[in-house]
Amino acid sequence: MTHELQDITILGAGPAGLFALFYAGMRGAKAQVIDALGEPGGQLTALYPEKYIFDVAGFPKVLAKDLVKALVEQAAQFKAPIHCSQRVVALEEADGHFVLVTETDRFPTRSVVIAAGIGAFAPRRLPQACAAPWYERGIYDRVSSPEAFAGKHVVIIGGGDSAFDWAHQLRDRAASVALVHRSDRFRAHAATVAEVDAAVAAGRTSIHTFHELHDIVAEGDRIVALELKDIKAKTTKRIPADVVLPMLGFVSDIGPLASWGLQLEKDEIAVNSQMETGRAGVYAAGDITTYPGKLKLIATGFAEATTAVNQAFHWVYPEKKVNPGHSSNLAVFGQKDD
């Protein structure tokens, strides 16, 4: 399918990409977002939707999923499309504009803003062969609704931030929470580890260090227990399990971006103060960018998205100013136009 020509196409529906979509609409540009994931939000949705964020302007604290919801609502007032489950495989040029090519569709656009975070990423899968048939049938590497695990025996495999965050978040919902890790060294924040340790001491959570998945015990079409192997003693034990959450980190890849003629430093796009990438008409913002003094923060990404969109809009329409003026005076919001 070939879509309608847009002024600005934003690659990535994380916080920076969603704010860029809003800002493009505010400038009067025809815009759209393309993302490889199944729903907007990027890492906020895929990795820690139930985690509080404390450094977004105007919010004393906000759940990651609620921030995503607000960003989607903010952009929605301009009715710009968000195309999910669209993995970009190429950037072409035709008839004086770009064409972003995905595995199924073509998206013509006059300019591009890359807000792809760490690139396309996917959760690492459990290496044991016994796990493969149970993905999405009892094994889930993403948590979209914690309430789905209420009253369940939940086993979390991993020793990083996501594993400990979910052990903490699900403790009061699940019938039991068990954390399984191959060592006694954890990569999570010390404060979260301390919270889970306190829950273990209180008998509300169990931790099985130096253990790994050995086998899955099922009754019919549902998981009922896991067999764990002690990697030191080579013994096995069985623990109850209705749900298994592998939190083993993720693999990321900037994929075809590497061949787009951009200025790259390792797997990041080097930009200047105008968020220019080295290829005319292509800008970038957010975690995928690098420059001297770069801070990988959501707050920074919002500012970079603003700059990238304003520069892209001016590039598409040279007669338009780069500076949009104050939003409180814009006609698009029913105010007096400067």
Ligand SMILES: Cc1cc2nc3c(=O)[nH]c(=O)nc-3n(C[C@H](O)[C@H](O)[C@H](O)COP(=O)(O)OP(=O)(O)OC[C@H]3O[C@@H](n4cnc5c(N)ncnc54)[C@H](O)[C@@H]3O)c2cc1C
Second form
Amino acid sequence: MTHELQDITILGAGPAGLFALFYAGMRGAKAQVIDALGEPGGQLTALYPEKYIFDVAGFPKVLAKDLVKALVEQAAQFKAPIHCSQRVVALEEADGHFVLVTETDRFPTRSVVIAAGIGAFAPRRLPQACAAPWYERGIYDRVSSPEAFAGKHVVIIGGGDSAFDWAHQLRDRAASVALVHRSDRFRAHAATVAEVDAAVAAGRTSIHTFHELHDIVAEGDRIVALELKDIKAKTTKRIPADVVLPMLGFVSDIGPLASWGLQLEKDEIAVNSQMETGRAGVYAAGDITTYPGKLKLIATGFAEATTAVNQAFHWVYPEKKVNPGHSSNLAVFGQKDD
Ligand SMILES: Cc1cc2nc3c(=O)[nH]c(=O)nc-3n(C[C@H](O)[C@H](O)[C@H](O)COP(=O)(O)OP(=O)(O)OC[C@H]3O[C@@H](n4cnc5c(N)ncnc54)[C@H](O)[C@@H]3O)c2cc1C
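Please give the other form, namely the form predicted in complex with this ligand, since only the form predicted on its own has been shown so far.
All chains and molecules follow, beginning with the one already shown.
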């Protein structure tokens, strides 16, 4: 299907893209956001919905999923559409405007703000063939509701921050938590490792270093145990398991962006201080951008989103100022200039 022509289309509904959507609405632009994932929020929704974030201005701490909820609510004031499950595969030009093309739809737009983060990304899957049939039936690569694991034997595979964070967070809910890792070197915060070590000492958690998944033991349509292989001794052992959480990082792919005539540095878009990408009418914000001193943080993405949107708005309507003025004075919020 072909959608209505918009002034600004934002590629990516992570925090930068969602804030850009709000900002475009505040400027009076017709805007929309498109995302490959099934729901908005980018990395916050896909990778760490239950983690607290401590460095977003104005929030002493905020759960990632709650920040996404607030961003969606803020953008919803202007009733701009959020198109999920739409992976952008091409950027075309037709009739004097751009068209963002997905596998099923076409999104005509006068300007583009790319807020594609680390690209369309997916959790890295367990390489063992025995795991494939159990995804979403006992093996889950993201935790949307920790309560669902209450009273279960949970096995977490991995040695990074996510693995340790979930081992720590699930230790009091689950019947047992086992952490399985191929080495004895962990890529997690020392404080979280220490907390998990304390849970091990208390008998609520176990850590199986130099082990990997060997086989899945099932009864009917549910997992009941895992066979683990000691990669040094080549022996196997069995541990109880109702739920397996592979926390192996993720693979990302900027895919089609590479052929869009943008200034790329590795997998990032080199932008100037106007968030221009090297292609007129196409701007960028958030983790996808690079420039000297770039910090990949939510706070940085918010600021870049305001610049990108204000520049895009001015590109579409050259008679309008780049500077939006202060929101506290804007008529769109029922305020008056003083
Ligand atoms: C575990 C973890 C903890 C973190 N903690 C913090 C923290 O405490 N503080 C902090 O400031 N930052 C933190 N970060 C970093 C922060 O999450 C990122 O800086 C932020 O998500 C970047 O936002 P973004 O909108 O630029 O991109 P993303 O959040 O990556 O969103 C980009 C979106 O673009 C979509 N997309 C990409 N390509 C396409 C395509 N071709 N078609 C359609 N959609 C596409 C993706 O699906 C994704 O939804 C953390 C990151 C991780 C992984």
